[in-house]
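Heads up, the chain below is alone and in the form predicted on its own; it's given as structure tokens.
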Amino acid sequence: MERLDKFISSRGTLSRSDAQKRIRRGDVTLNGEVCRSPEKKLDPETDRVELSGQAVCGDEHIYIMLNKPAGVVSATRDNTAKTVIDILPPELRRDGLFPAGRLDKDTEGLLIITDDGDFAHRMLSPKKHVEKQYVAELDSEITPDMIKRFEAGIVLENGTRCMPAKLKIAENSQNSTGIVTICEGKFHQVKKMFAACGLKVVHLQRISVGNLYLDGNLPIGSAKKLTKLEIEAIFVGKIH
């Protein structure tokens, strides 16, 4: 069982002095029924809770599919751009969210939100291995032995040895837009493994994590809650 102030702040937006007043002020709905007290325990399973008609997630954690757009930054906030959590649509905030793991300002496709440390964890370790795919625009044609290079594993211009790679020709790209699975997430990965090999990376997109891909119906810069089926996918499974 949990309080009704509590259960409001740590699934949303609003403090927990914000949510004892929306409370008081009959803001709140618990089963289809006003509720004025703040502290009433409700259980979040199945109980049901309303802010001013719009459902409070009843979610331990949330895990959020974003389609992010360039421009914008991976992180919880910043002084001079927009971050990834800005343009959240307002029914998918709450208090703790946080990009698990980064894609570069210029970088779009798929990055997941979460509130969730344990399951960031153990997403990003190397030693879970889960794969992340792009899909990179070069500036020049890629060569059969960059593909072998990337596989062996390529070592960056700073001497730094990455673990083996895919890489591969996307169909009908004139050999220079490749497709790149990486299981590690070093700071401008991707660009920096072109680098190497004495190509520039003029546009890239995320467009896989494990087993979950983008959502080909999800528009740049729009995001949606993802179901169970998809958050297991990250790790086993495939849904597409």
Ligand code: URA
Second form
Amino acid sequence: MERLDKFISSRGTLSRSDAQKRIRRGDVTLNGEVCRSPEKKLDPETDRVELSGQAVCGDEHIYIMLNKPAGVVSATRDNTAKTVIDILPPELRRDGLFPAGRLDKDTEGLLIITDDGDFAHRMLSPKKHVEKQYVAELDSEITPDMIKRFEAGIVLENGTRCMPAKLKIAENSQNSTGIVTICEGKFHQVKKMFAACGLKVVHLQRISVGNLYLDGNLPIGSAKKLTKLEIEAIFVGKIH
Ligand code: URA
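May I ask for the structure of the form predicted in complex with the named molecule now, the form predicted on its own having been displayed?
First the chain shown before, then all remaining chains and molecules of the complex.
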């Protein structure tokens, strides 16, 4: 059973407080009868809700692919900087959204934003070893020795040993762009791994999480809704 106001706000673009206002105003019917009680409980499987005559339906949770631009923070709130939630288009906004994982302020690329805590927990669980792929532009050349060190598990400057990672040199990059695959998520991990090899990351972009790839047609700063089925690609091939 779900509260009427939560049901409406979690399936549309109304915030919880706007849903409450509309319910109190008499704009909402439950099984054909006007219901003015936001706290009224309903069964999402069987009960029928209409808002100004339009059926309220759809999925309980939302999954958004954002092509994160540099300059915005992976947080829900920030005192000074814009957040990844601030830049979402109005039609994708709703209460309870948060980024599932984080990219540094200057990192671009694939970020999932959702209101599904269970899903985010599953995706971020260190036990799941979900692979994340990054394109890293560097200030200097990648050497064969560095590729071996990534494979063996880089020891960071503070002594922490990382799990084995893949490093490939991107074609036509004069050896100074790497495609990195890691399956953990330490703070500033990719930058620190290269720093341990004496290289500086000058641009970083995430291109995949598990088997979910950044849509090449999605401009930087744009977002699109994914289905639960699309998002489950993250776990394809994984035991979970
Ligand atoms: N590794 C980093 O150093 N930064 C990111 O944003 C993601 C991974």
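Positions refer to the first chain, counted from 1. Keep in mind it's a predicted model, so treat the numbers as computed, not measured. Here, rigid core means the biggest group of C-alpha atoms that superpose within 1.5 Å across both forms.
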Q: Align on the rigid core first; then say whether the Cα of residue 202 has moved by at least 2 Å between the two forms.
A: no
